[in-house]
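In structure tokens, the next block holds one chain alone, the form predicted alone.
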Amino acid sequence: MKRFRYARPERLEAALRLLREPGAKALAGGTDLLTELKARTQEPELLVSVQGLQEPGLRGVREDERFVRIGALTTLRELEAHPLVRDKLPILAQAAQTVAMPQIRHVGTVGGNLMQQVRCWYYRHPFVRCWLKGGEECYAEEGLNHRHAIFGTSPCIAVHPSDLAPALIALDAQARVVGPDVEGELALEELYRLPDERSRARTVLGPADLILEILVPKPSEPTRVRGVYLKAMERATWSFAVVSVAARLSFEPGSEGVRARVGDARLVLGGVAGKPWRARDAEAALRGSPLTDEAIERAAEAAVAGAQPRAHNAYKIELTRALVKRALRSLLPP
């Protein structure tokens, strides 16, 4: 491990200016960075810990009349047991339970899990100078690549991890983000990018620029929305998502002897880009439609539509259709 400085500071201001700096870090629950740390995929100059501000909205989960607020420094373990994310947002309670082990979802946190790097083996290998380090080529295109994208245009074909961001974006969550380049609140499936030749970069914000808190709005009609988190992973615990899906819909009442159809609909993908994927043609699918057996298999079949698989990985074609299924047939209106 590279020696670095390392800087704990009270106040937001003193972070911000302290992230300006030339090759500094933000620190969280560091379950992710220290991993990088040791394997010097990461060398900065001087890491920031925030664990010390003292800033209104960092930690816990509250509601106002429009929000559930959820500070970035709050934990997994936080986030999955608090009653008011289990009562009013079910979807993330789910996501959140299926990171890792209770160890680390004891020190992890929101913002650090929206904001970690991808976990390709190449990526991840101190000796190679991939793609996305600031090489020549991305070398799980001919190589081993059973683990990566099967959406999206990018020379860099890791697969995002988070479990969290499918689920949040499938709530409309919105991010709070003070800093230097961004500064102020954007729609969460905003802040995730492709990498490209312009910039390697997989989200919009800078290096100085910090996640405060997730807002996430509360459902004017909550009876009648539903949502699950699914993921499908190699080993049962321990694992990033091979496939995950986070699905909401809401349903309009149905007459008397007239099915309820689906008025608004979500279907978020994890696991198959580099980025969170919304399946929008998915969704256009389920507009308006009774959630019949047919309008599933549609949505299905939009959900892997354009998928072009790697050598190894076509695999999570049909293992994405089935989860789809899977997902959508829990949601059935009782």
Ligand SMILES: Cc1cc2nc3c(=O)[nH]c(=O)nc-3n(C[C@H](O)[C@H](O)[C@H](O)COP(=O)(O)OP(=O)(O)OC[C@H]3O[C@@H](n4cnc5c(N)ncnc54)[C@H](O)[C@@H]3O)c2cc1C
Given for the second form:
Amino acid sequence: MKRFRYARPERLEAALRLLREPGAKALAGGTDLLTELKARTQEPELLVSVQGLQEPGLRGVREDERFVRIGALTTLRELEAHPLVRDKLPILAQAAQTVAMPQIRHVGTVGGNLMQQVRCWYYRHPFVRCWLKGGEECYAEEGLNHRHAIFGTSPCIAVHPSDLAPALIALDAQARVVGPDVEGELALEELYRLPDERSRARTVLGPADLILEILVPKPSEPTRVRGVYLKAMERATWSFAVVSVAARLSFEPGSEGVRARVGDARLVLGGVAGKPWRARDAEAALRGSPLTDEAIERAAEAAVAGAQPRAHNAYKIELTRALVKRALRSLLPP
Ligand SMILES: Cc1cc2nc3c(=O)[nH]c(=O)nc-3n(C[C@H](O)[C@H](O)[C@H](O)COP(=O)(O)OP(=O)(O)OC[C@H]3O[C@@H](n4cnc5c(N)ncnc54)[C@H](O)[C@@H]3O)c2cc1C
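Given the form predicted alone above, produce the structure of the same protein in the form predicted together with the ligand.
Below: every chain and molecule of the assembly, starting with the one above.
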């Protein structure tokens, strides 16, 4: 591991000042970043721990009139166990419960989970200089790509790994960010980008920007909204999503003899693209119709239309189709 300096400021202004130094990097729980340091995929000059910050709102879950507010330093364990999250945002509680295992969830934070780096084995290998690490080539493109993207165009085909991100995007969450490149609230969906020749970054945040809070709007009519997070894994625990689905539907009440119709629909896929992937055509296919078997079939087909599998990952198309159907069936009103 390369030598680095370490700072643990208590004031946000001090952290932001330190983060502007060349080669500085924010450190939260360290469950991702420290593994990157050991593998030399990141070699910062200065680690700025955000764990000492005393800023209000950075830790814990609370609500105001419009939002459930989640501090970026809230651990995944706190998140999954919090009564507000379990009661008002069950999609998010379900997603948090599937992350890694309890040891990681006790230490890993919400901000770190949203900003973690990809798990591609070429990227994570200390001796491979893949495109994402500044090299010439994405070795997964012609190599071992069974866990890689089936959607999106980018020179890097690694998939976005966070379970929280699809769930939060399905919930229309915003991130409150402070820093020199991004300041204010932005839709979480806008946080992510596919890396390209212009920039190999996977988010719009610069190295000195910090997520402070996640704001999840409270549904105005909660009884009409149903949601679920489903994740296909290689084993039942300690496994990133092979494919995941965060689905949230609102229902217009039906009258006698008339079935409830879907009002708004959100379907966000994980494990299939370099960023959380909105299945917009599937959402459109659901809006305005009752949630019948035919509507579910149509939406599942729309969710995989346009997929571009590589040599070893065509199975993800069938897996996505099946997971979308399972998710939607679980949302049928009683
Ligand atoms: C064995 C294992 C299994 C895992 N399985 C899963 C899984 O199934 N699903 C899943 O979603 N994740 C999984 N993870 C990833 C895990 O959830 C993340 O490592 C963890 O959430 C990162 O949080 P952290 O606080 O430790 O972040 P750190 O490691 O401290 O930081 C990660 C990155 O986020 C940046 N960062 C941290 N906080 C902020 C902030 N507030 N604002 C801006 N940038 C910030 C850091 O600079 C760094 O780049 C797994 C990890 C391991 C080690």
